[in-house]
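Only one chain is given next, in structure tokens, and it is the form predicted on its own.
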Amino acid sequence: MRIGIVGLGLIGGSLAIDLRRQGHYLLGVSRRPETCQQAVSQGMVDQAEPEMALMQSAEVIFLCTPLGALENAVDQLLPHLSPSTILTDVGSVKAPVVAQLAPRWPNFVGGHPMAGKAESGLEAAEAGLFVNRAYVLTPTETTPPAALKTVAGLAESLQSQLYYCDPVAHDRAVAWISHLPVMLSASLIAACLAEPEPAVAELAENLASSGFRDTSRVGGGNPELGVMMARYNQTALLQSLLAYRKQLDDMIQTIQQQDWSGLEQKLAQTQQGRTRFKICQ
């Protein structure tokens, strides 16, 4: 199969590596010629150019640009496609993307491979990034079954765990387990950096270990991705932030009142509750 990748960053590059190793012919588009050259020289894709015309022979195209650049990329891409070409995206927000693209291209399938790293760019791409990770597809009533089957097959070939859901339900769910953690993690880092006593701040920096590493990781990631999460999933993210603030206020009140048995009960509930989440290792 001839597969196109528009946007050769972490996700696009990782998709290209795995799909090309399966024997597919990979076409890549990046706005930077040096990125195109790098992708070809490292064997990630068979051909790569800055021009969308390269995609005219692709059977399936993965749209891997940032959410803010997606509309412009699609505007440039559509004139070069045959009616049978299947488009799918990898964005972390689905409802606005599906609402925008499905009416413009019948063979569109909303998708979200839930894998990533703190690093970004083609240099961060790696083989096996999607193994045992959730890959969500968000078909609507107008999504062609054949297009959905094709994208689902490619997702499963990556050894991902395939899920189907409504675009709005997807956005509400990822607000809780992906977008909210980014904002909380960033707030943790900001709060630590605001420590007014320099000696204490330096000591905290030197003593930071696994707990801080784990809770600060996503807050130290690509700022552009964080802004896109907030911009395109604003309603669901705000709802989750406000709900989290209520939980935090309750925790503050419990500690202020020295209600240690109440605190232990809360922590026991969260200890047990965490087991319900299928966290990938």
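Residue numbers count along the first chain shown, from 1. Note that the structure is a prediction, hence the values are computed from the model and not measured. Rigid core here is just the name for the largest C-alpha set that superposes within 1.5 Å across the two forms. Compared with the form predicted together with another copy of the chain:
- The rigid segments shift between these two forms, and of the options 172, 251, 100, 215 the one at their hinge is 172.
- Superposition of the larger rigid part on its C-alpha atoms leaves the smaller part rotated by 12 degrees between these two forms.
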The other form holds:
There are 2 protein chains.
Amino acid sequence: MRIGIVGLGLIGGSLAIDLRRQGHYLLGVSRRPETCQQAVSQGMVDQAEPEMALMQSAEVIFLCTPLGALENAVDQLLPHLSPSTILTDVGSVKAPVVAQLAPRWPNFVGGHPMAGKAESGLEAAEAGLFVNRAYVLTPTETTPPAALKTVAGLAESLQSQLYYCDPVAHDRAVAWISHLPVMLSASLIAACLAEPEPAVAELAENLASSGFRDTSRVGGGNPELGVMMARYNQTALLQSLLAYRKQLDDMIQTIQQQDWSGLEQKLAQTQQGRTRFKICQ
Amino acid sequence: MRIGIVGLGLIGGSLAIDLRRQGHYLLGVSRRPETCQQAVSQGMVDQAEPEMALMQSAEVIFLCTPLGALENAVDQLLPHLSPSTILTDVGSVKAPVVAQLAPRWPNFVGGHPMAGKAESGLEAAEAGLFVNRAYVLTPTETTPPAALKTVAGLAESLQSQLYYCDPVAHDRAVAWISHLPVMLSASLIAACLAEPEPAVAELAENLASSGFRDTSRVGGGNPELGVMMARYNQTALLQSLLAYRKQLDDMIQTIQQQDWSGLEQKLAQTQQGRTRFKICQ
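Could you present the same protein in the form predicted together with another copy of the chain, rather than the form predicted on its own shown above?
Every chain and every other molecule in the complex is listed next, the one we just looked at coming first.
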């Protein structure tokens, strides 16, 4: 199959590596000519160019730009395509992307391969990035079954675990498990940094151990990524944040009232409930 | 030196192992006769018994019971001691412990070796648990310098990093970096578990990855330990929780107002600020 990748970063590059090894013919587009050169010379793609015209022979195209660059990329891409071309994206938010793309390109399938790394860019791309990781597809009533089947087949060929859901359910789920943790973890760091007494602040900086390190990790991540989450998943994230604040207020009240058996019950529930999450088992 | 350990659990057992290997004579007390037997047969201590009378020949005694059992243990212990005996504890909260013990036993030094593990009990005890970990001592105006020097020497012999501060500063610092993270992490789990739509909840359970796993880890820990933190460090923990809620409210407002440059600035500050914490460097 002739497969196009628009955006040669961590996800686009990693997709290219695995798909080309399977024998597909890979076409890459990146704005930067050096990135195109690098992708070709490292054998990630067969051809790469900054011009979208390269995509006209692709049968399936993965849109792998950052969310903020997606609309612009699509504007430039669509004039070059024949109607049979299947488009799919890899964005971490689905409802706004699907709402924007599906009307403009009926042969579109929303997707989200959930494989992150701290590093980004083509240099961070690697073989097997998607093995045993979730790959969510978000078809709607208007998604052509043949396009869905093709994209699902490619995702399966990466040895990903496929999930199907509607775009809004996806966004609410990732708000809970990905976007909300970033915001509450960042708020933890911000609160610690606001400690008014220098001696206490310094002691905290020295004494923090694995509990603080783990709880603060995602709050200390890439700021642009955090802004993208909030910007494109604002509704679901705010729902989660407000529900979270309610739980936090309950917790504060329980401690203020010295209701220790209530607190123990709460913590026993979270200890038990956490094991429902596959990654925590 | 003849060293006593009251409470043969993770911390007490690990202290015994390291101190005995240095050539000290170790005396252990545990309420359960089987634990005493186990500690002796595994060579952790030279002698162990359920009776506090065993402690009468100890020169330094480490109080290693859970915080909730400390007062009772001290009541039973004090009648057996000569005034030269040095008492020190290992509790994770210092102000209430120091306030309670210092008036009753002048030769007392508050301490907190910060070496935790998910497992507890004597079975979890291990050699070298305190190597390169913080060991905080919280002397006050009334702490005898000789007693402080003796306990500091023993802590140093474990290859711990010694810190000195007053009991209240300790409690405020650990509220930030240890107790607050537990409560906000537990609130995250509680909020996710309260998702009303089963399809979204199930998806979240399946899609959660390392970000959720790390942010929720300490909130899924031992409920009794969480209650102890709140119970004995209530004042400092509530201060931290309220300051945290303020940061969270700021974050929510920033997102509600779609102030994306403000959010990016906030997240850049937390990304940068996190590196001030030694463990995150």
